[in-house]
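Consider the single chain below, provided in structure tokens and representing the form predicted alone.
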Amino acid sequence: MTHRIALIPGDGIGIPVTQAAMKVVEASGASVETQSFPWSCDHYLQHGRMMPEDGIETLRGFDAIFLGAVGWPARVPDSVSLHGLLLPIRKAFVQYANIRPHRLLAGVEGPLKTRDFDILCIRENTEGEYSGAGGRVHQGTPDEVAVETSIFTRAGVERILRFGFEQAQARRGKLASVTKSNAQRHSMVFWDEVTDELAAEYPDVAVTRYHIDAMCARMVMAPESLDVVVASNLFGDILTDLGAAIQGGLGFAASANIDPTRRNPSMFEPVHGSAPDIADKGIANPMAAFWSAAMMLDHLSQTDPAARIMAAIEATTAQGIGTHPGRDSTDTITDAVLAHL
């Protein structure tokens, strides 16, 4: 079966890493058709919108979406670019599970003494602290007030935790649920309660509850003790950047925004950002884009091409290519992966 992929290269280094990733996808033997959309900060400056009014409906007809990066804060505020493209896609397609794998690829040296960790972080992706509820009044005056309200629904919390339990069942049977319920006595206590309720349905999964500060420490001091980590939108955002750091940097940070029901297209993206400072230097590390592409193919049940991409990535890093930021060019890394494929 041939799958239709919508490409949104976006801004900065998103453009070259998306181009590189599609070369790798083609070489892997995957059966895909792609269509590219120029939605970006440039598009905003030309049209006043990050994407057209019918952008969501356009994307709905695809099997998956591949996003390079979005943002160019010197030209368009991040609050505009983020809320004009990335977040609307996540919410419209109910991509409530953000999945980020954290492990060291062969040949990659992380900052920790141990190499022995394989963590799957699952971040709630559509509500919580990033729900967008709130507002500002009396702007620009001494009486200005800003309110940002976190929204936690039972349906939203239960479905992300249930997804986490299912991932733990398929892996090593351990789930860590992350909150700050000692300080946030409503939303986070609620999250803890739902965790306990669901744990009874998954007796084969060992559940441990952590506060966010303790989890940050554990990811540094004892990452090998962790398997599946589930957290709210804000806490998951923080933990996954820490996860990227211990796996060698953002150049290896792959992610998937999943609708587990598969009623809507899911979106796959490297999470290193658009990096405007190196956008035209040809040194962006495309490994995270390659890994994200492999996750996309795996989600689409093209498991053999996905496995071939991951094997080629690891064979490349085992040779020391693409393992040090800025040392190897985007083309050098891409050509090495293509050679292994």
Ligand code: IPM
Second form
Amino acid sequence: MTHRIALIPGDGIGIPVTQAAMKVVEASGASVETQSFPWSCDHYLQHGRMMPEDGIETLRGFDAIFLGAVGWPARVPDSVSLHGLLLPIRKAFVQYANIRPHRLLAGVEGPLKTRDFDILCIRENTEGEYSGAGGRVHQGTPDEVAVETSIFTRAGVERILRFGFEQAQARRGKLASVTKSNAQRHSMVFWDEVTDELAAEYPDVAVTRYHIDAMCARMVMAPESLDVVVASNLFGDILTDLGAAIQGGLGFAASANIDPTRRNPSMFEPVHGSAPDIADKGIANPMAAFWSAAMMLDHLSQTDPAARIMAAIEATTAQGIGTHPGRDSTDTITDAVLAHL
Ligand code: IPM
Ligand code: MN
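Output the form predicted in complex with the named molecule next; the form predicted alone has already been displayed.
The next block holds the full complex; its first chain is the one shown before.
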């Protein structure tokens, strides 16, 4: 079956890494048809919107979305660009599970002494600290007040934790649930309670609760002790940049924004941003985009092409190509992966 993929290359290095990833997808033998949408900060500057008014409806017709990167803060504030494109897609398509694998590819040196870790971070992706509930009063006066309310619903917390439990069952049977319930006594205590309730339903999964601060230390000091890590939207955001760091950098960090119910298209994107500082230098590492593309094919049940891409990525890094940030060009890395395919 041929899957229809909507491409949103976005801004900066999002554009070359998306182009490179699609070459790799094609060479993997995957059966896809792509259509590209120029939704970006340029689009905003021309049309006053990051995407057209019916953008979400347009995307709904696709089997999956592949996104490069969004943002160019010198031209459009991040609070405008992200709330006009990336974040509404995650919410509108109920992509409540943001999955980010953290392990070292062959030949990649991370900053830690150990190579022995394989962590799957699962980040709640539609509510929590990113709910957008709040407002500002007395703007621009000395009495100004800003309120940003985190929203945790039972449905939202339960479904992300269930997803985590199921991932743990399919992996090494360990789930770490991350909160800050010693300080945040409403939402985070609630999250802990739901974790405990569900744990009874998954007796084959060993659950440990951590506070976010302790989890940060653990990911550095004892990453081998972790398997599946589930966290709220903001905590997951922060932990996955740390995860990217221990796997050698953002050039390797892949992600999938999944609607597990499959009622809506899921979206796949490297964790890195648009990196305006290196956007025109031709040195963006496309590995995270390749890995994200493999996650996309996996999600679409094109498992053989997905496995071929992962094998080609790792054969490339094992040769020392693409392993050092900024050393090899995007084209050199892409050509090496294509050669392995
Ligand atoms: C990420 C990014 C986004 C997030 C930003 C760009 C809004 O940091 O995907 O991790 O915080 O979700
Ligand atoms: Mn982030």
